[in-house]
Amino acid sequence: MTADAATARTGGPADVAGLRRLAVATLDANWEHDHTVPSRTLYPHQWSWDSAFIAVGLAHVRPERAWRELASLFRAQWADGRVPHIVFNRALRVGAYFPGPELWRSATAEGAPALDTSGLVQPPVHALAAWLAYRRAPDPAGLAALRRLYPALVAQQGYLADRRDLTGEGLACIVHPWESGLDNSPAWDEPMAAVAAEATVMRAYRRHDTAHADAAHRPTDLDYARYLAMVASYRDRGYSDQVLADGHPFLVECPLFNAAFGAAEHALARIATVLGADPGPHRARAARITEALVRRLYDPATGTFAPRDLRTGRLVPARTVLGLAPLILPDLPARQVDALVVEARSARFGVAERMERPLPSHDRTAPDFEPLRYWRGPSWLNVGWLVRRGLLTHGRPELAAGLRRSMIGLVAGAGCHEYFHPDTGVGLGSPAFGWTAALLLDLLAEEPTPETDRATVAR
């Protein structure tokens, strides 16, 4: 069935009710008092940017939840301004996920918060998810909560520009795949490929993922075992930032990570001036990441974005859906835009006003694409309403259609999955997703319409 086949199921009104109270059930089940988990099988704590993107989805139907889904999150922040991509549930026997706080061990580390976390981050789209919760609802207990929320948005901005500018260009470095948010992606084969690991390793522990998702859709032994080798590098160094360059394996300049942190800065300055802040200074570190993103990341002979290695200072080859989330930057060169388009709606990712297949996160056209594997080829929801939002923010409304109406219609066909095979949108990974419940529901809240959607983008 193609995306635009399934679509037709979403036509009448009782279709899109009946989606909507699909997705509003499945992020009532996920509620765990005071914030979302992803999943209740293999994603039993909370996660960084999947509580963005499901303070999103909830500020259309659960407002006040949308607030406590982000407030839930930053009480987690650590005294430099890190937000961890994991906040583990206490309440959970050792062992529910793996790997556990036992293994990051975030208590011996300085300025970690009270609670067990891990002491990576995630893509900061946490700011971006706040103002839209309040442009949903601009009331006064959301302005008050944005009040709240707002010098924490900006220590996690400071962090990123402060502990992870490792070249002093303007661009914030990963230390980890895990941090990029597109965990196994090609995009991290060949940094990776320098990690000292033995997969041999990995007898000693207990994957948590491959008892509840089929093993050849997620990553390898050998890869599960360099992140490992990753994390404990960076933990046995108390999770510094300052000694990274001196021997971290992994240190990679991602293009969608720094996409995020630019439009971050771009939703601080619109937030800054709805509290009676100075906006000046976010929209010059955004207008310093966007043009540091266009001189680092951007590879002319392909016409296309790419996370670059600092180990060995190259920009990576693979072409994955990472090159194509810079669209979300309102002031990225009319040059690069246009590259991009061309980029999306080529055969490697067939983005169209009407889709034939779903987007996916790797080139379809590569000799590596796996339609199966976890980031190596399948759709994921979030990833499109990134591009989604920067086809509307650069007057590309037909082709913005055109993947909202392919987005709703995998969920149409095969409900709130983790993700969806990118050729027939079949269901993959954890059912009943938080992120793809709370997704469908901003997309299901816009009429599908190029007027709306620019409006929509513009506020």
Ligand code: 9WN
The other form holds:
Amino acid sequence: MTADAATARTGGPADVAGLRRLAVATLDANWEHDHTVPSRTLYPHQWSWDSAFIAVGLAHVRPERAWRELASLFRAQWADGRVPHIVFNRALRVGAYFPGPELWRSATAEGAPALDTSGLVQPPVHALAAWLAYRRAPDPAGLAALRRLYPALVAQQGYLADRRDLTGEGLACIVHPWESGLDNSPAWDEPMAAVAAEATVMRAYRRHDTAHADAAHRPTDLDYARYLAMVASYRDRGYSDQVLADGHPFLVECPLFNAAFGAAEHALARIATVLGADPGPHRARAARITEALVRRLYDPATGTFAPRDLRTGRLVPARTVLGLAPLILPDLPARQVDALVVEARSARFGVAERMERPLPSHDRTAPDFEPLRYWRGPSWLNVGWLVRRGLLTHGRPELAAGLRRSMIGLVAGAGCHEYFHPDTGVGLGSPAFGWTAALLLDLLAEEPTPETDRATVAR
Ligand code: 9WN
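Given the form predicted alone, state the structure of the form predicted in complex with this ligand.
Zooming out: every chain and molecule, the one shown earlier first.
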């Protein structure tokens, strides 16, 4: 039985064993020779941060695949260390995803691999994923895989530190909203407004996403016109970061991206220890990133973190879930931890021991909160998973448990959807989504006490 069929038949898997089966069936159905596609319909290639989250889940049930997932992604790493956000499967027909390889033209860029890839990156959650995968299955095969991956993970960090720290202040900047992973978050409205583009240019293209998902849930044509303008700007400079400061229209320091950047150094320190390498430089870099994040992206006036638009020098005013991500840093100072816990518990995000509604991707009290549109309101498991890790890291187990129950409840009610309605929990986007399945497995594996399991199923 396929994952979709399991959900359709029951209207939602009824128990923990059923949820596990659904998650494994979803991951198996999305497995494609050496990686897992996020979705067979909407995203049929390999995506960077998806593969990291997926490896975390695979480690519970198919550890060998978890390592293959990461290894296949890093085979597409560029000579400068960047890990591309999409690795295209050449066996798929032209038009299987837009924008496809013909728009990215990676083969024309210096240092690109002999594969078709995008030229952008995504939040570097891979070292954390590798560490968690190893911790889940610390056998000789896992150790060997970790040893092979370590230099590539270090190079990924090196790329961000050397090429993307445009201000020299210690943070990496993103050059496209797709690099944030939260593509159309209200956080990008202000910086995106400066990107010159006309929605009508989209008449020349065929969007693939709106053929598979409701256009009212997706970014708009104007968003897409701007996305393409930014890709063209970067691509036409050969994806070189040296010239970014002269005229690239979107340069932003993102709190989630940089929290992942810092968390990666913490993970690399642990990996280095296991491999007999020196963890010291990783710890030192982690400390520098946390310090820079607090200095540059924490806003004492709001008590949360916000992206900094390097074109204007200003913090972006939108209060999105991106601001909570620095909780994943174990060395985040107590003052910021306390402020983020207040922000998480506020009416904006509603994190609680017993959550009334799922964690939204945007401030639910904001006038531009949109419960159906992608990253402008809906609830996503990967972001909730990160926030939950942060709450556990900083000694808030009751809130972490509330968030965990809420996330498991979403899948129990709707299946492995890509995202969920932040009020009703109705499943939205792709119905058989890789990271939802994978992270569900991880959530189910933790705190598997009868009490939490009962609460999970009772939703
Ligand atoms: C563009 C694959 C990816 C995720 C992103 C999500 C979405 C792509 C798109 O899908 O982005 O990269 O076409 O909308 O926003 O986080 O990695 O699941």
